[in-house]
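Heads up, the chain below is alone and in the form predicted on its own; it's given as structure tokens.
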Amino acid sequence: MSIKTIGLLTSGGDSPGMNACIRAVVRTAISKGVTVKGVKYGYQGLIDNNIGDLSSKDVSNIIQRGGTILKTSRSKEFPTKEGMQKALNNLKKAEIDAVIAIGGDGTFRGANEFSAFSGIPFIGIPGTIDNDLAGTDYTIGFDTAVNTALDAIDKIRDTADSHDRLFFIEVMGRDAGYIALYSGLAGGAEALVIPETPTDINQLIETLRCGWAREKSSKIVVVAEGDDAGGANEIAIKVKEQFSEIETRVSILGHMQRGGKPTTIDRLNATRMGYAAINALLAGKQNVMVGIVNNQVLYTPLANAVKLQPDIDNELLEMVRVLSA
């Protein structure tokens, strides 16, 4: 199949780098003399026919900027059948041969589901900061996401520590603690509390009590969002039943992770992920997903970028309980 002209899209929650990325596909696709149509916000674009050309010029100024330019959104219409069709016949009417989608899982169901329905080629980039994807060893945008949310954990430990408070730090991971986990890790965490490990209410109070004993005048318990136990609140409620004697502080770090700068890493993963997908769609590779595996860029199908999620490294979650000792 020869490809002439391509949609290229951002769908799902936005990640620092999907920007980096738009530039990479663009300016690597023209270079190849491969038209590049953008779809603002996401496959709602799609049924709505917000689609327009991008150039090179369009893309310029925005490797450092936050966010995407083409939007997102989440579409209710787009998985049902008429929603569908109206997204192809958009997508026909541009003269549009393939779709590079940016997202996480979301995105990728919706890309199999689409190709299979209309037979377009797919090819997907993991945007996400929740690192929650098979075929990749870090997502755009988990890497800015670490470094925001450690920012914030250094800045309140000094308030912690000044107050000999106890704070649970609530930060963003629905479904996957790698957030949680690396930021944790990074920023002395007395503990972690994240959705991949059932969650010991009397353990983590045991952790603290003997934290506490040795006169240790702060203490840092990171909570992913999804975990079990009901979020920072609901634990932090839990603790303070029973370990009445320390004062405790609960800061939900919500959205800001989303945003800012991409660091250096996003950036160069982005820019990398970006240029492979035109590659990958000019050499008739269709419905994968472009990712890098020790340093190596692969292909992964979508279907199993989405089903088979990496496993959490048990050994940085010992690493978290031998040095919080």
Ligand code: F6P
Second form
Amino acid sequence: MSIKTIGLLTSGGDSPGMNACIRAVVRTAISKGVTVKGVKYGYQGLIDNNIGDLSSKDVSNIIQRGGTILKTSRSKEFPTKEGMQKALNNLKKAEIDAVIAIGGDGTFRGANEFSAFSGIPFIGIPGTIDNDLAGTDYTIGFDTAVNTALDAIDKIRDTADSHDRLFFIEVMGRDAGYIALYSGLAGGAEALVIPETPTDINQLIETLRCGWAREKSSKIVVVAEGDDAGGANEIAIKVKEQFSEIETRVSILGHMQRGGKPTTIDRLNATRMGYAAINALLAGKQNVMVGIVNNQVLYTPLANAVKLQPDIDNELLEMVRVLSA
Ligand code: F6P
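For comparison with the form predicted on its own, provide the form predicted together with 6-O-phosphono-beta-D-fructofuranose.
The complete assembly is shown below, putting the previous chain first.
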């Protein structure tokens, strides 16, 4: 099938570096004689016919900007039959031959279902701060989010140290503990609480008591928002119930982790993946996610990218335990 016009969209939670990726897709496509149409607000924009041409100039001066110039949403209508039919009608009207979707697991599930329904080929590019897709070492936005969290942890450590307080710092990650793991390890956290491993509050208190006994002045526990024992507020209450001597505070970092200037790593990955996505499409690849593993671009079927959750590296978890001594 010859690809003359592609649709480009961002969907789900935004992530820093999406704009760098949009720029790479648009300019690579144009260099190969392919027209790019930008779809605003992700899949919802397909349903609402929010589709317009994207030129090389439209993507100038965005490589350094967080967010997404294409806007994004989590469409409830798209997974319905009626929603998909409307989207297909609008794609046909715009003469779009294939779609490049930048997003996370929800985006790729949507792409798979819609492609089966419509026959329109998709290429996925992993853009989420959560880093929870198989088939790539890093998703676009993860490195920036970790650096934002780390900066906050360093600042909170100053005040934790001055007051001899225990801080529970909640980072994003509904189903994934990668931001917590990386920022916690790099920030010297005393303990981590993440959804991938069952949380034992008594064990956590034991670890914290050991630090207290050794008169550690600053104490930081990094909590991933989606932990089975609850968020930072709930965990702080549970700890305080049994460890009342210690003064505790909670800090929830929230959506600040989703914004900001993308780091060098995120811009490079975004650029490489955007470039590779067009080449993949023109080489006849369909319904795969572009990823970078061991510094090499590779392609994983969209269905596998969302199904196979990458394993948390247990050695990194062990390092947090050993190094917090
Ligand atoms: O995009 C991923 C993510 O940031 C998760 O870490 C978080 O749980 C979720 O999105 C929050 O989504 P929303 O901004 O829609 O509340």
